[in-house]
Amino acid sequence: MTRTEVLVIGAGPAGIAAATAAAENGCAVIVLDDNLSAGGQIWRGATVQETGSSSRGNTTKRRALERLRRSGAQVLGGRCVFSAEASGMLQTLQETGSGSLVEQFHFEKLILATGARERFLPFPGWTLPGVFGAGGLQSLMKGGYRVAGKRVVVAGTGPLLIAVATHLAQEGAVVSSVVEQAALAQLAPFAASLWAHPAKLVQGARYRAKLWKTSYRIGCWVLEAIAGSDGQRLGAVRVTDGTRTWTEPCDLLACGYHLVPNTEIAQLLGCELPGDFVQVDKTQRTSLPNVFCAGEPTGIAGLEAAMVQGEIAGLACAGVSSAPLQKRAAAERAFCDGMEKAFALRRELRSLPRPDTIVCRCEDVTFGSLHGYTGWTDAKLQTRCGMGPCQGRVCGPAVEFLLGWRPVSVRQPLFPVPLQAFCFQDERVEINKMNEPIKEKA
């Protein structure tokens, strides 16, 4: 059992900013993250000690990690939160060399900086080897996956596509096209609004300049992933603009339909969510007085928004005014609203899956088998959709978009936890002995 004044869940940019601000202003701070090191998805592979050339010249990342290190906040990696109570206690699961370990953390104030995940929409062939989530493929590259010389199509929606395409090109991939489903009429007002955000405009222009050989197709979407000559792996994709259809050969498809906020812990605690996002005030306080939230769970707005919101939340926990930062946070929220409208999903995507297209990959549930049920709970009980290891994190948002079903509740544990993890060390040893194969006597 560990006690702390401020507990931060998530060590991405928002969590790093929150923990740093709180610790620098005298709070005892612990940061929990399911990854082994700080950085989150956007700074994957970072370490709290990373301050030199290994940061690849990313000044913002380097400075944030150095401030976190100097602040005195304690970062504990490899902890997955599976249970939480608003009264001030949560439980984590840690995989160790001797097995699984459950830890309890008691807090006075809690900051949720749990980030977001990709939204996947099923279409024929989306389970073929060679089809990745856009952000997933980017994370694999950061982990050493080689894409040099491979033909890649990047498809879906959102600013992440062009960022991923740029990263792919830098790693030697041949990016044949970026396929954006949003129509020009949607994107034009958003593009015009970027003049109020010069840093984002410059960043976008730099990305596009690095992809000058790559086609950027607006108002188009992938209809189907097609197996290659071996019949086992991706060989091409069928793309349409709603009028004509064509085939693009490729070795890899990076496909993602924007991001879905990770709000499961907030829902478990009882925070109010008026829609898809956690409701917060100007100090990032949720509907619960001792719980704050920053970053993507409050709205998908990018790195700058996450960092400023995190700093505001950390200052609020320390009782320090954040008034000078709140104007910046409001501007980022307005940017978030514009981005949500610009990249809204078109209705044609609802007709992509065929009856035999897999929707729930954990339980092999097809799209056709979901028809005839009254809602999420009914279909879940009858088909096991959403009952696999991901607990509906992948198929849930897809089913919500395709059929309009929303999960009715979030329950603990948030993911499967082995019973052995709740035992004391000596009890785990006895369980291991019981599970050993019986050796026949000579």
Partner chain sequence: MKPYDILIVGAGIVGSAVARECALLGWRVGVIEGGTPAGGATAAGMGHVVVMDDSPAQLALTAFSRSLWQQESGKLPKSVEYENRGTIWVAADDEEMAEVHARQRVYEEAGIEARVLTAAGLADKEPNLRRGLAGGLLVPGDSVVYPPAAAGFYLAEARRLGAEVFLARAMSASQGQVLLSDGVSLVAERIVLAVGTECDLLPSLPIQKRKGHLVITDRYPGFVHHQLVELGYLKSAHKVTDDSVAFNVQPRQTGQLLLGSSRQYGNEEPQAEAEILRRMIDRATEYMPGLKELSVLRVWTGFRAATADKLPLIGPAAGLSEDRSLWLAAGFEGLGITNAPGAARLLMDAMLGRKSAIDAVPYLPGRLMEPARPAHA
The other form holds:
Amino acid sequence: MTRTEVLVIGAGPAGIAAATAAAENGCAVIVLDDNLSAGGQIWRGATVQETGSSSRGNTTKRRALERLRRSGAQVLGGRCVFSAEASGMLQTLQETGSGSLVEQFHFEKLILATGARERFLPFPGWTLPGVFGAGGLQSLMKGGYRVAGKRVVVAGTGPLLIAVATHLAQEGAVVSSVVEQAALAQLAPFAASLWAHPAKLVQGARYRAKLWKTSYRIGCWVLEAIAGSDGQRLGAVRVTDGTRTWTEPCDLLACGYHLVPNTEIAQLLGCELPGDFVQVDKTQRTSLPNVFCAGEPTGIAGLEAAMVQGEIAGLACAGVSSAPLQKRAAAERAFCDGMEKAFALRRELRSLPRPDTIVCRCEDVTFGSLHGYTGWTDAKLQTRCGMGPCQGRVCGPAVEFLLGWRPVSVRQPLFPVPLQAFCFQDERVEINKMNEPIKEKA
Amino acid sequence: MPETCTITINGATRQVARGTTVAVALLLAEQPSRISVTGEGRAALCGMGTCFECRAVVNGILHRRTCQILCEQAMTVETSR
Amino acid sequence: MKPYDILIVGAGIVGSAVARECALLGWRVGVIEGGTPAGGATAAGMGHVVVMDDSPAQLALTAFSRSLWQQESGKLPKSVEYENRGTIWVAADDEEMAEVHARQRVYEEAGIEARVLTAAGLADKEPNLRRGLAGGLLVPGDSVVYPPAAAGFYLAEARRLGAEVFLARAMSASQGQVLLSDGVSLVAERIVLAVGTECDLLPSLPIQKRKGHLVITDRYPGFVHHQLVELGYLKSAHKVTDDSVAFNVQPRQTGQLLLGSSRQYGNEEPQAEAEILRRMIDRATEYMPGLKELSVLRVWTGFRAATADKLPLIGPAAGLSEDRSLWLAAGFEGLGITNAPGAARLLMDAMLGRKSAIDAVPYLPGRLMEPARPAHA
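Since we've got the form predicted on its own here, give me the form predicted in complex with the partner chain too.
Every chain and every other molecule in the complex is listed next, the one we just looked at coming first.
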């Protein structure tokens, strides 16, 4: 058992900013993340094939990580939170090649910086090997996947598509097209609003420069992924603009429909979520007095918003005023609203799945078999949809979009864990003195 | 520490760069990571531990998310069960 | 509004089974469900179709109902996941082994096939059980089903035969009239309460909630072959006071393992509780150490509808209510899945004045007229 004053879940930009702010202001802070190293999805460590590019993103990341290190906050990677109680305890599972370890963390204040995941929408052929999420392919590239020479179509919606396409091009892939479902009219106000955010505009321009050979197809979407000659892997995609359809041969498809927030821990704790997002006040405090939330779970708003919200949450835990930052946070939230409108999903995407298209990939539940039920619980009980190990993280948001069913309540374990994880007793006690920065473990 | 490590995938030996995730090793070997409940070959989708499509048997332990595990020397990976 | 022949409140496995029986007779049937069909005690059941011999009446009903499951097994859709796995009652020591022999005789007298397994025989059938167990009793005719799909099948059959389903809460049910939460009023000759643990419609129902925890793992085909229950389960299930846990593991058709079981009185919180879960899992891994490493997908809880004498309430509500239109099919505790087809048949027999295959008197609700509740209730 480990005891700490402030526990931060997630070592992405929001979590790093939160932990840094809290620790710099005298709190004992521990940061947990399920990834092996800090950085979150956006700053996921380039573990192999370091490209050596010194883009602005990398500089921001280096600075943030360096400041976090100096703050005295302790980062523990590879820990997956599987249960949590608002009274001040949560449990994690650490998995290695050979086994797993359960740990208990007791906290006074909790900051949830759990980020977001990609939204996937089912379409015929989406279960073929060769079809990835957009962020998914990027993350696998960072895990050592070599894409040089491969023909790739990047599709879906959201600002991530361009970033992924750029990364792919840098790594030598042939990105034949970027297929963005949002209509030009829908995107235009958002693009115009970028003028108010010069940093984002510069980033956008840099992306475009790397993709001069790629066609950027706005208002188009992938209808179907088609197997290649072996029948086992992706060979081509069918793309449409709503009137015309065509086939693009490709080796890989990177397809993601923007992001959905990871709010499972917040829901388990009992935080208020009026809609999809965790409700917070100006200091990022949730409806529970000792629980704060920053970044994507409070609204998909990207890097800058995550960092400023994280800092506010960290300061709030330390009892320091964050008034000057709150204005910036409000501006970022406005950006978030604009983004949500710009990348709203078109209704044609609801008719992508055919009756035999798999919706729940864990249990192979088809779209056709989901008809005739009153809602999620009914369909889950009768079809097993969402009952597999991903616990509906993939099919849940898809079904919500396709059929309008709200997801059902979250239960522990938040992730599959070995049975013995439930038998954990407080055997090892390791208490960190309050208000004293914890030395980083060797 | 050597630049590469040797693992076996379904009995066949593969050399991979250090720091490569097991999911990526499977992609590079053009092996599906698992067979779905209706018999389809599946590979990693989300790459960040959420979708569970990259599950495989690692060192004899079933249902491991291979995108969250780095390759280690002499690791065994099986995709058939 | 044209009256129904029968209105059934509750679309769990019992209500659905009753609905199908009535629809088969050509009756005009209405089924009322305020929550999710099969989403209550049915969803919380393991789906173990098992002959139990707590009492002669329990043995008679479970044996009769199991025979109905067996008769129909060939016609059940695949989704019901009917598998004739058999039960092994696991004996830990010589004392329990003596009980194995005693029970084997009881089963045999009732015409239920049951075979005594030696320690070696048990290890051979279930290699993942720990060494050093004394043996067991194999009941080959027991089976496993997926309860929500079984209930769904019964309800779909009823609908196919003309039954109507109303997805609304029954606000009141008396004198042949049911008022629904959406304002609709339905009229029928008879009303059947198949309400699980929801006793609001008839507060005099002598039913108590008995909480249980269930754990389901990822797929591990071949890890377990039979439904395995510790013989001590009888002791724990029989107790009506303290919280208890028992080793009870079931192989699902998917290869998943479903783990029970816990029994708690006086706890109406739906949350899973760490302490009882830990006790339950400790118990399970004591018998089957390899379970420890298996990956758990979900933990959930549910409530069994328990009666003081551990027998269900099947028949007219006479004795519990003056209302002659009210009938009951309730209080099945942990045997609702096993007993649903049998209970539906007995209820129909009573309504039609037919002779039943077994003596229905022990299940008549009127027997609990002066409810002999457990002391602490």
